[in-house]
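Given as structure tokens, the chain that follows is alone and in the form predicted on its own.
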Amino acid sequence: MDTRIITIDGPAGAGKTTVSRMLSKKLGCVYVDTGALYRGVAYEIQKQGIDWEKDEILEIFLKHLDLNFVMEKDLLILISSGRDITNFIRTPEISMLASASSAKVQVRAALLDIQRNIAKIKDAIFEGRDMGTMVFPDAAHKFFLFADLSVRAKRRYDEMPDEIKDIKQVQEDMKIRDVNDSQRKTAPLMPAEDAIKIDSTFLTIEQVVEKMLKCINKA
């Protein structure tokens, strides 16, 4: 692989998205939010009323799924069947459905090519939950970002619209998702053996990015 690939894995609310965006700007490479792909699948499952737990139905659905990223300036926009769905995939319901449906082998296989095709043509930072373990095991640099549950829940709470704010519910949903993601049989959430682990509980975004840059520049 001639391109430089950096993976940043970790649980929800650890700061992966903000860190990835800032790091990509400093390094002049593309930022890819792989979680958006899984949210895109979940969005279409919900929109189309798909019984995704039935393998035959799921496989037919995935064969007809037209999901991809397009570049607009420095941003990757998520497109489904020609429609920009970027602004529709961040609800709590979609988050939980994405976590559950992403455990399906068929879903992960369907999205693998999209991610690897991007990596073939651009230096990129891939943010997700199994980027360093499953998708890009040979990535040049791997990071695993984590933080205390209460801190992660507060961060996610602060990002949400006022009308749906409920800190207790946010923390409970996040706790359930942590369990689902870490205990699933297919590509569980866990740091790669050679990943650099960073606890962001008491660090600013700038401090996390600085740590990553030092590691990258040392190599």
Second form
Amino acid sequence: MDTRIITIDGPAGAGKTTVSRMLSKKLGCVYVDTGALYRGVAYEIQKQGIDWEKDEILEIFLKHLDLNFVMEKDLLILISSGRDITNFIRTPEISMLASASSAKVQVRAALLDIQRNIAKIKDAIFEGRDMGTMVFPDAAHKFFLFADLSVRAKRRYDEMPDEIKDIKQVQEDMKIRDVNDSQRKTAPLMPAEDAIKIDSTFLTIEQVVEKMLKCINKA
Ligand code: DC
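Alt. form predicted together with 2'-deoxycytidine-5'-monophosphate (DC), vs. the form predicted on its own above:
Now the full complex is given, and it begins with the chain already shown.
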């Protein structure tokens, strides 16, 4: 691979997206939030009423899936069949459905090329669950970002619109997703052997980015 790829994996609410965005500005590269792709799949499943647990139905659905990213300033826009769906993919229902449907091997396979094609043409920071382990095992730098559940839930809660706020529910959903994402058979959430682990429980975003930059510049 001629491009420089940096991977950041970790559970929900660990700060991956904010860190990736800030780090990408400092390094002058793009960032790719791969969770948005899984959310895009979940959004379309929900909108089209797809019975995704049935393999034949899921496979037909995935054949017609047309997801891609457009970068506008420093924000990623998720396009599905020509339509901007960025603002519809952050609901608690879509979070849970993305976590459940991402365990399907067919879903992961369908999204693999989209991720690897971006990496072929651009230096990029990829954040997700299996970036360092499965999608980019040869990445130049790998990080695994984590934090205590209560802190992660509070961060997610603070980002939510008032009408769907319930801290207990946010924490409960996050716990279920942690289990789903780390215990599934295909590409479970876990640190790559050569990933640098960073606990962000007591760190600011700036401190996390600083740590990462030090590791990148030292290598
Ligand atoms: O990062 P996120 O919370 O937006 O991701 C939503 C779900 O998508 C997450 O619970 C699991 C799945 N996901 C995945 O399986 N692999 C990735 N690389 C990114 C996300």
